[in-house]
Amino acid sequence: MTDKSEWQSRVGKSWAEAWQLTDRSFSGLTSQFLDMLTGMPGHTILDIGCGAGELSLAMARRRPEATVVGVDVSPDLIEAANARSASHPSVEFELGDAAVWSRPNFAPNLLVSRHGVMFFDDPVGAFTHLHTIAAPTARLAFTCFRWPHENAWIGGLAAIKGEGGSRSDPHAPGPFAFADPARVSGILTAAGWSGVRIEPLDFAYVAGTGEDPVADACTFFHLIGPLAPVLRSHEGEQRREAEQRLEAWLRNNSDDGLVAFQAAAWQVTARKG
């Protein structure tokens, strides 16, 4: 479980300080989201737990003519966001939870998240306050992972960790909270969205590149996902155990200079009205 307070201390700081490699990782899903936005109409464009506000400017860039605002519950990822847009007078970002944020005379005729929108406590209620305040034409468009067993990366970090099975509570706020397809269908439709279409998107999640890919990777997965936490509590021979198994994991991934897993994805789109 990941949930709202662990973007605004600890994850989010961690994703702030590895902003670079976040976005590294998620380039095959961005390069394929944003093809598909762009036949999708909107000029005042809302992006959802913008995180470090790669969305955001990619689309500024796309759309110079659109106002483009980024929305983030953590502080250290908006301060991140901010640094990069210094020359995107069109882009804005404000720390606040797109559950409950609005803005003065700011209607949304599209709204778009890259894997942010997992992580809403009531994704009902959520949803519904994201319909109310946007124009009545609005479209709305957001990634978000699929199953678990399909994403090879959460599969060995598991094992490394030492754990198995499935979570306790799988629509709890975290990355695979909106791995089921017919419940995101539902919330969306019991929000007001209607026309909702899901579909399969599939990416390379990199995690290694350079000289040495390895150690790239190492570096990444002790400062994001499941297993940093647990390097960072771990000391002495317990830490070191688990720092071998996950090298040899990541070698045995490694190809030609790239550390990079399977990864899937839902493409989510709706519109209001």
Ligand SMILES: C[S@@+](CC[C@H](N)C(=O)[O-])C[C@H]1O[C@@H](n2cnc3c(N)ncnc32)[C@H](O)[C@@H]1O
The other form holds:
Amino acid sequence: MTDKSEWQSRVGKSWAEAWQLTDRSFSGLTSQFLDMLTGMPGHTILDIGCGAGELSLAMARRRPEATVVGVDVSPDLIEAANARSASHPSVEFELGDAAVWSRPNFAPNLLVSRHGVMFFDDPVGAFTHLHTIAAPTARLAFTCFRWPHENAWIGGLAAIKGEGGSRSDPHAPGPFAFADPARVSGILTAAGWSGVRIEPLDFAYVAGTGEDPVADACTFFHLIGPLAPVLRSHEGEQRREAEQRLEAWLRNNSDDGLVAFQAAAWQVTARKG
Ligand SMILES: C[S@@+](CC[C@H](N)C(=O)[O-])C[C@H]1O[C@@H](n2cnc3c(N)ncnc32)[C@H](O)[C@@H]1O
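Since we've got the form predicted on its own here, give me the form predicted in complex with the ligand too.
Complete assembly follows, chain above in first position.
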């Protein structure tokens, strides 16, 4: 489980520190998602849970006439996004909870998110609010992870942690909260969105590249994902053992100068009205 308070503190800080690495890990997904977005109209764009702003900036580059606002609950990520966007006057980043955020005279006609919508405590309430602030013919498009068993890397990390990988509440806010397409469709429909389409999007989740991709991937998983807080909390022998297990697993998944894992996401679209 990763909830809003964790994004506002520890997890947001780590993602802000490692935004180049998280953008790289999602690069295969981002290119496919942006291609799909090309076919969706919209010039007043809201990026929900924008993080360090990569999707907002990509939308602004592709639609120079558009106004883009990225909203996120993490002060560290908003600071990172602002630092990146100095030369993009059509993009603004704002600290806020997308479940309740609004801005006077801003009615987005395209609402997008790259993996930023699975952390709401009350997803129906949040998507109802987003529906309310959206323009009358707005479109919604976001990505989210499919099931953990289709994303084998999460099982690998759980095994290194010494867990079976099962979650007590699969709907609790977190990276896999939107894995069930029937649940996602139910949430959006209950929130007033129509024409819900949910399609698979497969990509390579890149953890390490460069001269020493295993060391690079070790750095990545020390900062990002479920193993990071465990490694930080362990000391001495216990930590060394976990790091050895991580390195061996990464070595087994290293090929041709790359550590990458098969990853499985949904690409979800819907409309208002
Ligand atoms: C997995 S990260 C994705 C970040 C970014 N979209 C990207 O692709 O790099 C999830 C993001 O959602 C944000 N988030 C979580 N709950 C939120 C909320 N209620 N309102 C706004 N942002 C939220 C987190 O702070 C985090 O930046």
